[in-house]
Amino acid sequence: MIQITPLTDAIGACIDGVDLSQPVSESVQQQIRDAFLEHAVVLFPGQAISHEQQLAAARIFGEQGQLHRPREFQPKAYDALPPGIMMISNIREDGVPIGSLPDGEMMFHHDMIHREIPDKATLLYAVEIPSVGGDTWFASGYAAYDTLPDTWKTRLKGLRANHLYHYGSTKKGDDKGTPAFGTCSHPVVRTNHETGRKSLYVNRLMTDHIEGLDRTESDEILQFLFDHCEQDAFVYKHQWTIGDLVVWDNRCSMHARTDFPAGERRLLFRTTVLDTQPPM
């Protein structure tokens, strides 16, 4: 039987009672979309799953995205790896990491929020972890829309930010001079087209401007935002175990990295699932 746990008040839930190894039934998998919809934010215990299975597990969700498998890293480690699998790892090969992202914390931010159409899902599998940090902390953009004031509603509809991705650096306008890889423009508040709640869309990690506004402006709402969004009441900590499957709806949390000791190996494997319209 499945049983559908909360996590916290505002964020999260864990799914116990589904073997992702095996065929999941329609009713199960309507179950376990509901859940996502619902709590932004879907924990599978105790998984042990190959590619193939995690890549079934994101078609629950939806239409597999496609991942930038980025070229300065290890092409060998990707070779037996199915289109759609991504590593998140620190573990190097002749000094070179073998995955994306490989060390230390990251700020808040939404997955592909550089691109047209950000990604819906994404789905992260724990294979190896650090003895103490690389948690992985989910905001619900919900709950920190929910708690406004009704001034600040007013004062942000119709807004537009800016998003800036800068490959291979973890944060905005870095003293590298480092070009933005992707850029693209989203409403600060963002309507899911598939529960019909609004939810905030900013982020610390990458979002840079609000469009028609002078920088000062700009900048003081986006501080007062990202204090807002990142508020403990809203916040899932997540400390993971070797088989935790992750899956975070995109459109509605942003999620950020702990740092963790340098000399201890993590991998997890990473899936997306597209989404079907840009942000509205």
Ligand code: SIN
The other form holds:
Amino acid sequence: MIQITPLTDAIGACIDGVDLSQPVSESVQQQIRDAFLEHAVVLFPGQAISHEQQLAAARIFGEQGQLHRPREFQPKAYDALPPGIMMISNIREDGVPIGSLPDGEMMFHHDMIHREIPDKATLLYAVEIPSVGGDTWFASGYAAYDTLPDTWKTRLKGLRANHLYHYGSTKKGDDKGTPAFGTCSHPVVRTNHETGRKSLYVNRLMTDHIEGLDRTESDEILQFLFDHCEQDAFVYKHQWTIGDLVVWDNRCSMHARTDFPAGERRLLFRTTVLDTQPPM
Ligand code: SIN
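Could the form predicted in complex with this ligand be given as well, to go with the form predicted on its own?
Okay, now the whole complex, with that chain kicking things off.
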């Protein structure tokens, strides 16, 4: 029997009673999709799944995504993985990380916000985790929008923000000399076309400026919004256990990672789900 338990008032639900190494019936898939739309983040604890089974889990939510990253920015170890599987890992071979986003803290962000059609969802499956830290935090963009004073809702109407990303960056300005891969503008307030709900769609890592405003005014608005969005009341803080699969909706949630000891191994497999239309 599938059981769905909210993890906080604002965001996240734990789904028990689903074994993703087995085929999942259409009615259970529908319950999972409904929980995903309602809670924005869903956790499946205690999974033991292969890459193919993780890709099948991604297809519950939509069309499986591929890696967008050009060859020269992909770790060599990806050659051994099926297309669509990415490693998030600090493990190194001959001094070179086998995965992406290897080290330490990561600021809040929405995956692929720098592209015209950002990914709908991301799935992360924990295989090795450090003894402390490396938690992933999820913030509800719905709660952030809903709690804005009306004056702010009016001020944000029609505004668009410009986003960019440097491969491997985990903190603003931490571009390690890589070129920004794409830059895109999207509405500051985004409506999730599947739920009709509005969420705030800017983040501290990747949002550069609000279009049409001078830098001072843009920075002032963004600083307020970043601080507002990241309030504890809107955040679910996930401490990983091996076998956890977490799926998040990038349209209405953002996520961040806490620091962890560099000498301890961390390995998670990541898959994505494509969206069907640009943010509106
Ligand atoms: C990510 O932002 O996709 C990685 C999150 C994590 O490593 O916890």
